[in-house]
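Given as structure tokens, the chain that follows is alone and in the form predicted alone.
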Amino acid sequence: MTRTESHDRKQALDEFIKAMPKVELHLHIEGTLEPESAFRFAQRNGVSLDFENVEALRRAYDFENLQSFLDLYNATMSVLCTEEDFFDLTWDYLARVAEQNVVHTEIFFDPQGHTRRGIPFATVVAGISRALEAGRQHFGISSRLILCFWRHLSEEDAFATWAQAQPHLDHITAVGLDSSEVGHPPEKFQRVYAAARAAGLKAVAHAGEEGGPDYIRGTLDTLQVDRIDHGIRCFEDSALVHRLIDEQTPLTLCPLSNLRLGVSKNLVSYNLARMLALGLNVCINSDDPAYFGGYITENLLAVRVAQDLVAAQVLTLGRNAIDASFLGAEDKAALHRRLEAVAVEHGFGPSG
């Protein structure tokens, strides 16, 4: 293949990435709060932000580590006060990713970040759920909602949040675990996860981002999760890597997030291609895209360039995301057909 042919092939692959139907499994809805929206909500609700203008806030999106991000994330969350705010926040995300051909999304929300400010749990769920239904009708985007517990808070606080969730479980598919990882092991939340699973909910949890392999192993053994969010540090324990391969535990990777928070030095040395070669069950997501400089398409394009991915690898990422979702078998089969059809249209079918 000549240099020109190789360049043309990469351009074609990038066009396929933009067009491919996408499933996003690791997305914090509060992390889609763009600076412009933060000021819009602040003005609407009479909330003061410690930044002069949008540009000053955007400049603050330069983080040293996970905690520096969480500090700003929690501060800007204060502008979300009403059901309409949560509707608008979620609708804005759906409208943006509809243009990126997202067809299914499984969204985290952080109720403790709102109830601690006096915002009723019901207000949060009502706004998000109403937007998700509107997004299904208007954009054709299916969705699931995942209640995340803040791991830096106590088990008692998690159980209080679980109690508040009871009238709204028809809107919630799974529980998750996020916030500061180190010092807050998964074992701390074993009982509340057991309660959620007993109620029929699925389970996911952040692990192996800030914390090491022990956090991933503990999450698997103690919380009995269906997916690991992040898991990028699994390579520090070869036995754990073999287990993840054998059990095909989905890992929801977030490259731009890992880059911006210093989890990875750069995307060239990012472990994605190695994970795919070994048969780990990985997919690409955006995490908190307003803060980390890219939604799902930008994440896919960034790793495509940095890792020189080929079409077969991109297709594997898309297929893995579909299979790791909480959709039913028929819906998954339909999304697989859509993905393969778009691949053929772009010259990346079985013979492409």
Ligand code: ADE
Contents of the next structure:
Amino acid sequence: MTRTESHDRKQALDEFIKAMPKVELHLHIEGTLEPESAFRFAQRNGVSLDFENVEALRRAYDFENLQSFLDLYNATMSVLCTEEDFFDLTWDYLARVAEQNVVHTEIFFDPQGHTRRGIPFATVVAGISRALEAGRQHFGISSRLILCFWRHLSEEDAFATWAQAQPHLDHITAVGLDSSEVGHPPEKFQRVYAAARAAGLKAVAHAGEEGGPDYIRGTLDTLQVDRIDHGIRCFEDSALVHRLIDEQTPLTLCPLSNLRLGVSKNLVSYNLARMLALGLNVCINSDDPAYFGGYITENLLAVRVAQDLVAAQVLTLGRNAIDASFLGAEDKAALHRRLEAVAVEHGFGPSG
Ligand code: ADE
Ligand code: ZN
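The structure above corresponds to the form predicted alone; please give the structure of the form predicted together with adenine (ADE) next.
Expanding to the full complex; the earlier chain stays at the top.
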């Protein structure tokens, strides 16, 4: 292939990345709070932010590590007060990713970040679920909602949140675990996860983002999750890598997040191509896109460039996300057909 042909091929692949129907599985709805919206909500609720204006807040999005991000993330979500705020936040996210051809999304929310400020659990779920239903009707985006427990809080706190969730379980598909990882191992949440699974919920958890391989192993063994969120530090333990391959545990990777939080030095040394070559079940997501400089398409484009991915690898990422979702078999099959059709349209079909 000449240099020009190779350049054209990369451009065509980027066009395909933009057009492909996408499934997002790792997205904190509070992490979609753009600075402009934060000020809009603050003003209408009479809440003050520690920043003079939008630019000053955006300048603060320069993080040293996970904790420095969480400190700002937890403080900024205090502008979210009413059902309308949660509706608008979720609607704005859906409108944005509809333009990126997201067709299915499974979103986290952090109820403890709101109930601790006196916002009822019901208010949060009502606003988010109403927007998800409106997004289904208006944009054709299907969705699931995942209740995340904050791992820096106690087991008792998690159980109190689980009790508050009971009248709303028809809106909630799974439980998750997020916030500061190191020092807050998964074992602390074994019993609340058992209760959630016994109630028929699915389970996911952040692991191996800030914490090492032990956190991933502990999560698999004690929480019996359907997916691991991040899992990027699995490479520090080759036996664990083999287990993840054997069990085909989905890992929901978030490259721009890992870059911005210093989990990865850069995206060239990011292990994505290696993970794909080994047969790990990985997919690409945006985590907290308002804070990390990109939604799902920007994440895919960034790894395409840094890892010099080819179409077959991009397609694998798309297929993995569909299969790792909590959709039923028929919906998954329909999404696979849509993905393959767009690939053919872009010259990346079976013979492309
Ligand atoms: N909450 C929001 N984003 C998070 C992340 N990347 N890790 C842990 N907790 C989070
Ligand atoms: Zn996350």
